[in-house]
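This document starts with one chain, in the form predicted on its own, laid out as structure tokens.
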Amino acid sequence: MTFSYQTALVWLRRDLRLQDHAAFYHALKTSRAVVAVFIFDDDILAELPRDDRRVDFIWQSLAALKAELQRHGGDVLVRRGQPRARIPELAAELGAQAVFCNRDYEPAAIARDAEVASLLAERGVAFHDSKDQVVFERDEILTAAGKPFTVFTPYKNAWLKRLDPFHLKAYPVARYLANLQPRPPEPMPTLAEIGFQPSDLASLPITPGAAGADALFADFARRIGHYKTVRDYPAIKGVSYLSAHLRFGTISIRQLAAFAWHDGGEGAMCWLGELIWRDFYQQILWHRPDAAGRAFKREYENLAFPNRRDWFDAWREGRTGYPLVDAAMRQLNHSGYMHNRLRMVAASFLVKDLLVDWRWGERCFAEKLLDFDLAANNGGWQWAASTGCDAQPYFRIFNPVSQSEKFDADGRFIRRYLPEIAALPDKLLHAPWTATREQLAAAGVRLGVDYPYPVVDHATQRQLALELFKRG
């Protein structure tokens, strides 16, 4: 076999795993020695609380690859510091001649990738970067006048016309791994000494790392044909739960896509339009980096929003009254996890009813979510503020009362989340302060005391918001 390169980097980001892994393939198919590293970067430790679950993952699913590697020879040198000045040092000290990383559509990651790159090719240091998180990305599927999509169905409907077996097919990593190169083990450094401490994800019910992955996964697979009927019911074990393993990368995009299009069931193409939507939101944020921070329709930039902080405090605490949407953000604030319909009932709320920039929320699920995905998270609070890439208008507003009643009738999940009230009927739990004194007496509960009363009324809030909109 002849090698391109002597020595070659795998530079480890969002993609903790060993298995259908882009830039291993590639890096061990063309070096004789392939080393894998992974930078703890400062830029990013810095904002984060010092018991953040998402280092814990990261730090776990680190370990696991790591100790997946060290079996076959080789191993992952974890590292902190700033990827500028830790990725050139360390390609310079292993005398390697070439990186290689999977890409990343971020704004701040595609101007760091680039510096890095920059930095390489001074040293004479080639840098390769590869698709491995989408299947389709940046400008792969566009209009037939060659625009990037702005509205889902559309896009889906265009992805899966372009999709074949060739886009989901597996790489097959194993039959190089020969190629690492052989190192004696290096002990990882702990949390504490990258500067955190254990978070409570050991009390969650996730697994970090490959291994939890494909645990979940297998259990998916075995209720995926009832995905469809499911999936909006948060008291229900309907969805996935991957989540988190898509985010961090501990498995392939490629083997989930290929199951749900290979079963074909009504299902498992429904779960698959899910997949389409993370694909979605990552080609918007390539085309338009600006909404990361601003209204994709710019018409909605500068909506004059109250932004009453005593509200936004009651909303992101789960005291407002709504129990759908207190009982959603109360699990949110337990786990770092928030079922997909409560996010939409959740964000409308906010926006909608107590009328918060949609930034403000956007900021929150950032910083507690397990999954957090820029492209995801920005795309899903855009669609709920009506500010983003969908084609209904803004009148479109989520009633807290009818979602709760339709998604959560018996009321399982309000009472996981809300016990305080658990003792009300199924039919007033939705909507407390419609309970007589005496059915709130029988149920021991004291609106004011030991729930809230409703911080707004949702009917009220909902023709403020319109009114709000019209104005732009």
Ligand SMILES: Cc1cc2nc3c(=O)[nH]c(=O)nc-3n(C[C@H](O)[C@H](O)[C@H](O)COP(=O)(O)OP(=O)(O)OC[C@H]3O[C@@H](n4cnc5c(N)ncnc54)[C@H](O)[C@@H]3O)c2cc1C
Contents of the next structure:
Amino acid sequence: MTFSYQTALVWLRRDLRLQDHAAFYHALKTSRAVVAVFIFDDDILAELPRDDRRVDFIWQSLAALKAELQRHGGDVLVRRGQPRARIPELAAELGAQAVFCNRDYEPAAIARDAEVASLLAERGVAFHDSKDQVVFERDEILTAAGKPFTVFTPYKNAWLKRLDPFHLKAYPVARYLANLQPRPPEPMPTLAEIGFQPSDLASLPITPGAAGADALFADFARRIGHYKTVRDYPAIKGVSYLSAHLRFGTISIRQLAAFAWHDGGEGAMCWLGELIWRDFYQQILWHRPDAAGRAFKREYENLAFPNRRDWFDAWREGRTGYPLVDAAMRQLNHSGYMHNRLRMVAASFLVKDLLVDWRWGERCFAEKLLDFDLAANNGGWQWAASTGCDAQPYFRIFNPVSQSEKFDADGRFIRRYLPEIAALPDKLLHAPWTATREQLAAAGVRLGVDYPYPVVDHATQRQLALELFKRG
Ligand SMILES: Cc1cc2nc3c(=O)[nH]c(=O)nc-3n(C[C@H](O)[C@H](O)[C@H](O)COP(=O)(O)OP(=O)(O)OC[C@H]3O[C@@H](n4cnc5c(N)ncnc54)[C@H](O)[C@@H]3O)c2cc1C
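Go ahead and give the structure of the form predicted in complex with this ligand, now that the form predicted on its own is out.
The complete assembly is shown below, putting the previous chain first.
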């Protein structure tokens, strides 16, 4: 066997698994001795609280991956610092002639990778990046006129038309594991050594690492047939809960898309549609990096949001007086997860009822979501705020009470997060302020004491939102 490289590095980022991994595959196939490395990036860590769940999730996923590679005689070297310094340093230290990684489409990551690639080039080290975290990337799916799609349904149709089994084929990494560089196992730095402390992740129903992802997916695969009918009801276990694993690449997108595609049933195809939304927003971010931080539709860049801080705080802390919105925000605060229907309702409420700039909400979600992903979060917020590509039109404004009556009719979800109003009858639970004094007393609820009066009146705010958007 002839190799292109004696020694190569695989630089892991949001792809913390060994199975079906593009960069591992390419490195192992072309190099005699492959070493994997993960850098805890100082620039990213500096902005995070010391008990950030994402750091914990990464740390635990890495520990599992490290153990897996050690079983095969290799290792993952875990370092802290700035990749632009650390990667060239490590390449020199190990005598690597090439660095392999999987592509990232966020503007900061693109800039970082370009800088690392050029620093490596100065030292004669090759830099190879591959598509891995999406099925179709960058400009692989374009309109007939060769332009990026900005509307989802035609994008999805073109995506499905372009798809053939090759695109979903797994990279057979296992076949080449003999090319891992044999190394004495290196201990994993503790969370404290990288400046963090354990989070409350262990108390949440999510297990980091590829094994956690596989177990979650096995469970969902049994339920996928019902996905279309139950996915909108937050009290029901209807969705996959795989978003954090997709975010950190502890499971392969090809494996998931292939499963849904081969199943081909109504539930599976509906779920595949959600995976296509994921690709859609990634390509939007790649084509329009300016949309991270600015309205995709320029005419809505300067909407005159009043931005009341006290209303924003009430929303963030789950005390707006609108039970579904409050339960949603408490789910986020408690678990770092929020159901998709609730993300839409909570985002719409912040922007169109409380008239707060969508960027404030986007930032809040970015701080709290375990699955935070710039492309999906920005896309979701701009969709809800009507400023994005293929967004809901500005005059479509969710009514937080009817959304609640429709998607949590028996109040099971609300009761889980708002015990203080749990004794209210189902009918009143969605709008406690409509209850009579006697009904409130019978349920042991003191409005304004145990649970707030609504911070705003929906009908009034709806009118104000329409005027704000009309003014542009
Ligand atoms: C305001 C707002 C903010 C959001 N922020 C994020 C975010 O930061 N990270 C994130 O992964 N998703 C985000 N989403 C999309 C969606 O809400 C989550 O992906 C989903 O709730 C995760 O739960 P799940 O894994 O059980 O989803 P499932 O319903 O099982 O879907 C499977 C996967 O498809 C992808 N997906 C589903 N819906 C979308 C979507 N609308 N856009 C892009 N990808 C999607 C996710 O990777 C998800 O894990 C956001 C949506 C909104 C409205």
